[in-house]
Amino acid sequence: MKVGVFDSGLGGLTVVSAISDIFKGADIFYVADTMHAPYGEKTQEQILKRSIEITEFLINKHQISALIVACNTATSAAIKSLREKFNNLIIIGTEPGVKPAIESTKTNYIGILATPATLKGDKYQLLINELFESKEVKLIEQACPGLVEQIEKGEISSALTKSMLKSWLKPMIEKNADTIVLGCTHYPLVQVQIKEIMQYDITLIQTGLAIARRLEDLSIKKGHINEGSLGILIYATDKINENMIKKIFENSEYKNKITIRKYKI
């Protein structure tokens, strides 16, 4: 089986990371878009353009059978246009774990951390007044500009990202909130300073598996037998820090076996 995944940068790579870790016998290839990074502060128009574009070149170059939209935003801004677009392929969207996370929290006060534009998009405010119409949890929603650009250049325990986070946390540990919502593929690549700034027991949503356990229910419908190797091929569409793809992968059977391309999409 063929598998396309994509995002502006380095953060869906924790979502076929998580793909690695259960899905076989198939090849997974991951557009980083780089040179059009963060798509967080982005117009929904171009995003759906360069969402477009990326799935075309996916289906055209390696003529995938299913698509992952490993962003948040992206998914926002063109999971629908995709769909209605390329109705024959799997299409799976990222979407922040705010359901998981009402089960989850003892507080009833729950932190969201995401970009500017999934908390300003259509898709996000759908799924809040959905899902909290008659729930007495409280939502800290905290919009984290910047983040995504640090994380890309490895910088996660800098002293400037420490300062961010921890005045994006300050909030959330005021109200005691006991469970975060990371609304962004790059955010658990400092999951580790989130706890550390935290200082007490925190659980943190992430949404890497439950895309890849979708994407296993999906594809062995369609006859797919979830058996053999995987084969992972990155492109980026300008430059990429090849030790956070390292950092990603460190503890995956696959970490040794990833080609990286330079490719202008």
Contents of the next structure:
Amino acid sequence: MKVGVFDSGLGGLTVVSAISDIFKGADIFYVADTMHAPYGEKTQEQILKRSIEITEFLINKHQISALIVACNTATSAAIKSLREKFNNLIIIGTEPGVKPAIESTKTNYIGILATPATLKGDKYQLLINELFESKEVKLIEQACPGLVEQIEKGEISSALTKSMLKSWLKPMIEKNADTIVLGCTHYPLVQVQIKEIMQYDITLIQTGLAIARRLEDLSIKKGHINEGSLGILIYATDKINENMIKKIFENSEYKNKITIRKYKI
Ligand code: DGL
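Moving from the form predicted alone to the form predicted together with ligand DGL:
So here's everything in the complex, that chain up top.
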């Protein structure tokens, strides 16, 4: 089984890391589109164009049979078109975990951290409208421009990153939000810093494991045998912070077996 995964940079590797915990007997081809990061501050047309180019590359070069859009922003901008255009692929997208957050909150205040493009997108608005028809829960939505760039640079605990996080989290602390949705696959990489800034225990919702389970489920239905090991090859369309990659996979059995290649797509 050959699985393609992409994101604008390092973020989607948090999803690959979750996949590598449960998925077996496959080759994973990951594209970190660092040349065009961040996606969250681009137009829908620009993100769609890159999503199609990367999917075509993964099909032509590696004959993938499943594609994971490991990016909330690209899912919002492109998943519908990708499903129409590449209709024989298994395609799995990433959406902010608002539903599990509603199930988890006790204070009825939920913080949502995401990119500007994700929060503006129709897909997110639709998700919210569907879930909130009969709910008491209140959302505190916060776009985080600049956070993806800080993470790409490896500056996860610099003074600047912490002060950005502090100002975004302040309204959530004021309302006693007890659950925060990490609505961008980069943000689990600053979860320690988020927990530090919040002055009480919170639940952070991320979706990597749910995506990994969905991949396992859909592939097994198509005849995949979930045994053996994984191959992980990372293409970066521009430079990528290799120390961050080591950090993401520090507890993974594959940490010394990942190949990284710079490649123009
Ligand atoms: N990691 C991506 C997401 O989940 C996008 C980051 C970006 O490039 O803005 O939204």
